[in-house]
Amino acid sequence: MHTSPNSKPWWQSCVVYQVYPRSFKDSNGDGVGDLNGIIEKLDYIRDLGVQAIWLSPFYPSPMVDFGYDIADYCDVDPLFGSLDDFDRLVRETHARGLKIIIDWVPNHTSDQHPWFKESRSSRDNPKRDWYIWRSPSLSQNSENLGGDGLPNNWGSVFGGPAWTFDPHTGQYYLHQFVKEQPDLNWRNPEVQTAMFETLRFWLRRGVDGFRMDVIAMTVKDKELRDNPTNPNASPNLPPNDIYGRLLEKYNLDQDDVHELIRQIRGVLDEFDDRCGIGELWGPLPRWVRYYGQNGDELHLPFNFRLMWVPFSAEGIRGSVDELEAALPPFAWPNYVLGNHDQPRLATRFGGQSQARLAAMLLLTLRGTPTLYYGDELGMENGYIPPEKVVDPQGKNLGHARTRDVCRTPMQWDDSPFAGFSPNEPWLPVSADFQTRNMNAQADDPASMLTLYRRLLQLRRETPALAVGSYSPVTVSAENCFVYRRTSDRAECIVALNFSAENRQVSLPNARRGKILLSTHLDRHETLETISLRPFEGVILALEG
C-alpha cells in the first residue's frame, strides 16, 4: 500500500503560497492590496493546488518597512481591513481545505509601538528595559565604524549605525534595521510573555502557523561586544552599509537563542497542529540546529540555500545533498526559490525557461515548497524609476539594492494596473503585464501558470513526490541533475538540463520509464534514454 501524503503532519505534506499582501489584491480601490482582495482570490490560489497560504504583516503599522515596524501586535491596519476582515479570512480559507500561516516580527517593533513609547519616556519608566538602551560609549575606538560614541560598532541593515541616539533620555537605542524599528530586549521575561500573547491571540483566532521574521537577530551577545571585521566584505559596498563590512558574529545566531525557541515552540503546542517557519540564515551545521535536539524547536527553519548558489546542475545538487545529509533523521527539508526579499527568480536565473526549469526542481525535491505569489506566472523584476522607490533599503543603499522590484502587483489581466486595482496602484505595474497575467496564461496549454498546476496536482497525486526519499543519480550527462523519487514501491525519477544544450540522460539500471510531466507541456512517452532539450526537465514514473 502507498504511503499517503495524509499521513504526514500537514506542514510536511503541503506547498505552500506566500502572498504579499500590498500588492496581491486591491478591493477598495485605494492602490494597495487588503485582505477582502485575498478572499476574493482565494479560489483561485486553491485551484492552483496549494494547501497552505503565508501572508506577509498587515498589522497596525506606520509603513515605514511596510508592516515589518508593527505598532500593534494583536490588530490590522485598516490599510488592510479589520479584525472581523482577517476572521473572515480564516474561516474561507479553512472552508476552502487550505492552512493560514501569518508573519509575527519578533525581533522588533515600530517606534510607535506603545511599548516604546513608554520605554523612551524616562530612563525609569517600567518598559525601559524592553528594548536595548546604552549610554554613550567613552572610548575612542577607531574600529567602530558608526563613529565615536556609539555602544559598538554593529550597523544596520538598512544602512548606517545600528543605534539613534534619544537626547530626551541621554542614551541610544539599539535597532538592527531602521530606527523607527526599535529591537526589543528578549532577555527581559516580561518581554517574552507579552510577546508569547501575540502568539496566542491569532491562535486562539485559528491560524495554522508563523512565518517567524529574523529569528536568530532576537537574542543579542549579553555584552553587545563589537563584532569583527568581515575580510570578504565586497570593496563596492556603499559607505554607510556598515553592517555588510562586518560579521555577524555578535548580534545573531547565540547559542542560547535556542532556548527562547523552545519556548516559543511550547506556546504553539498549546494548541493542536500548528507549525512554526522561521527566517534563517548562516553557516549550515548552525543553521540545522534550529530544528532542535529532538524537533523540539522549529518545524520548519526556512532554507535559502537554492537561491544564492549558481544555477548549475552542480551547484544546486552540492546544496541539496549537502542539506541531506546535515538533516537529522527526524528534520523536514524545505526550499525556497523567491520572495519578498530577492529578486523575481526569473530575472535572477536568467529567463522563463530557467524559471521553468525552477518551478519543475522546486516541486519536486523531498520537503515543503514555498512559492512566491506571481512566480506561477514567471513574473519578473519590475522597473522601479529612482523616484518611484520607497523600499528602506533602496532608499538608504541606492537604487539597485530595493526590493521593490519583486513586489510589484499581481497580473490578473491586461486591463490598466494588470486588474490589481482599479486606480493606480503603490507600486508600478510591470510593463510585460498585458501579455504576462493570469487571464491570458489560464486557458493556455503551454503557459507557466499551466505547468504549475500540473506540477502542484502530479505531486499531490504521486506519494513518491509529495513524501517520498530522495537519492541523487549519477549521470554523464554534463550540466544535468538527476535525482529519484521514492515511496513504498513506486519510483519517479526527476531529469533537469541546466545546459542551454541538448543533452542525452540514461535511466539507471537500463530501466524504462513513462514521462509523466515536461517543462515543456509536450511529451509522454515510454523510453529508457531521455533527450534533454535546453532547460528542459522532466519527471518519469519508473517501470517493473
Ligand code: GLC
The other form holds:
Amino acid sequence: MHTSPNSKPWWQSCVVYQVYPRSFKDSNGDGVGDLNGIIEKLDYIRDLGVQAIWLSPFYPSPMVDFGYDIADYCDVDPLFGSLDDFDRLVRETHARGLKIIIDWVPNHTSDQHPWFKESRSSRDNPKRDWYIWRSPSLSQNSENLGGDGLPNNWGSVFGGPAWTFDPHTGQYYLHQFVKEQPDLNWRNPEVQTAMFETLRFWLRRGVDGFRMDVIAMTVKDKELRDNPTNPNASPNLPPNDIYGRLLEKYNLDQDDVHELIRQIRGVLDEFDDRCGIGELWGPLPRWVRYYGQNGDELHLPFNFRLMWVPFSAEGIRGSVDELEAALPPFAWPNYVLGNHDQPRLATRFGGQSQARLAAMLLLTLRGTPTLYYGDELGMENGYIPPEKVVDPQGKNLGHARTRDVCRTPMQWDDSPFAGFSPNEPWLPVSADFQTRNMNAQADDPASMLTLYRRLLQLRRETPALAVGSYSPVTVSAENCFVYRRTSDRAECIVALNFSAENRQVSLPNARRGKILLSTHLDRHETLETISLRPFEGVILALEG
Ligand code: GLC
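Return one more block: the form predicted in complex with this ligand, after the form predicted alone shown previously.
And the full complex, kicking off with our chain again.
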C-alpha cells in the first residue's frame, strides 16, 4: 500500500478540501463553475497545503438538487465540461501530488435517468423493481401526515410525503428527497451490479475515493413500516416537514445496510489504495458500526458532530472525548466543520474570531479534517433574497432553511463577480467580497488565509499533529480546551480559549513550551503559563 512519509495510509494523514464545482471557478463565462475552472485553481489548492480534493457531483443532471439528482453516473454534465476535462483534472491533480475524491449518490437517481424512465413506463417493465413502487394503501390512517392512500407515513427530507403517485401505472414511488429523486431499490441484485459498475468506471479513470451520499438510506426496512412519531420534534417545524416529525426508524440505518457497504468496500479493494467516505448522521454507537467489524466497511464515516455541539470548551471536548472512546482501535477519526448543506462555519460559530479558533481546532485534532471551500477565507453566509432562492430545501421548507447561503461563489478577488466569473453567477456573490477575498488575504500576514496556510504547513511538518496520539489535559482556566498531541519524536500542546475573555493556562507538570503558532499569528514566546486572549488558540512544542 502506498503510504505517506509518516507511514499512515494517505486518507489518514491527508487534509481534504471540498470543492462545490458550481461555485468554485467559472472558466467559460456561463455563471456556473466548471472542471476547467477547478484545474485553473489547482495550484491554489496545492499551495494552501491540503492533500486531497473532494468534488460534489458534476454528473449529467437536470439540477433539481444541483447535481445530487444524477441522470447518468458515467459522464460529466456539459455545464461542467466533458469526460476529457475530467481525465485532465485527474492527471493535473495527481501531478500536483493531490488525491481526488468524487461524490457518488447511491440512494436515488434523477427521474430523468433512463433506468427510472424505463421503470415508470409500465408495471411489467424489467426495471420496474429497480425503484420502490407500491400500490395505494386502502387503509385509512388518520396518523399519516401525508394523507390517505400513501403506502406509508414517511416524509421527504425536503418537505411533503416521500411518495408520489404516478397516474400512468397507478402506483406510488418512493423518494426520500424531492420527487425528481426517486430512491433506487438496493434489495434488487441487478441494481447492485449496475451501481457497482459505476464505481469501477471512475476507479479505472483514476479517482482515489468516493464520498457516498446518504449511504445509510440505501437499504430500507423490508416491509417499509411506518416511522414512529418523534416526541421531541420542534413545535416550530413548517407544516409540510413530515420528515422532521417522525423518527428515522425504518427509512435508514437498517442492520442489513452493512452487508451492502462491505460489498461496496470489496469493489474499492479491487483497486489499490482507494478510500470510501460516507455521509452518515445518527447516534455514536450506531455510527461507529460503519467502520465495519474489522475495518471492512468505510475508511471514514464522516463525523459531523462538532458542527452542532455548543461552541464551548466543554461541548467540544465532550464530543471529541466521546468519539475517541467509542472508536475501535483500527478506526481512524475524522472531523468536518463545514459543507454545502450547513450554514458557513464563521456564521454558525458567531464570527471571525471564533472561526479562527475553529480552524485551529479542526487542524490539530487527531483525525482526517475536511475543509469546505471558502472557509479558509472566513466566508460567511451569503444573503439570498427570497425570490433568488434556488435550493429545493429552501423553496419547500422556508427561507431560513435554504442551503444557498453556504454555496455562494468563491471570492477570488475584488473584481465585479469576485473573480469567480466574468458574468453574473448562478447565486449572488456575498456582499463582503471586496474585502474578504483570496487576493486581499494572500499576502496579509494576519489574514484567515495566512492562518490556514500556517496551520496546514505546521500539520504537515509535525507528525505529532498529523498522526500523533490525542489526550485531553484538564485545566482550571474556564472555558479552555487543552490537549496534547504526541508522536515518538515530539509532543505538542494545543490550548484553545473559547471564552471572550483573557485566560491563563499553565502547561502540565510545570513544563515550558514554545509557541509554534497562535490564531492571532503574532507570537512565538517560550513559557510555562500562557495568557490567552479572547478566542485565542495556540500550538506549543513542549520542551525537554
Ligand atoms: C446529501 C447531500 C445534499 C443532497 C442530499 C440528497 O445530504 O449532501 O446536498 O441534497 O444528500 O442527495
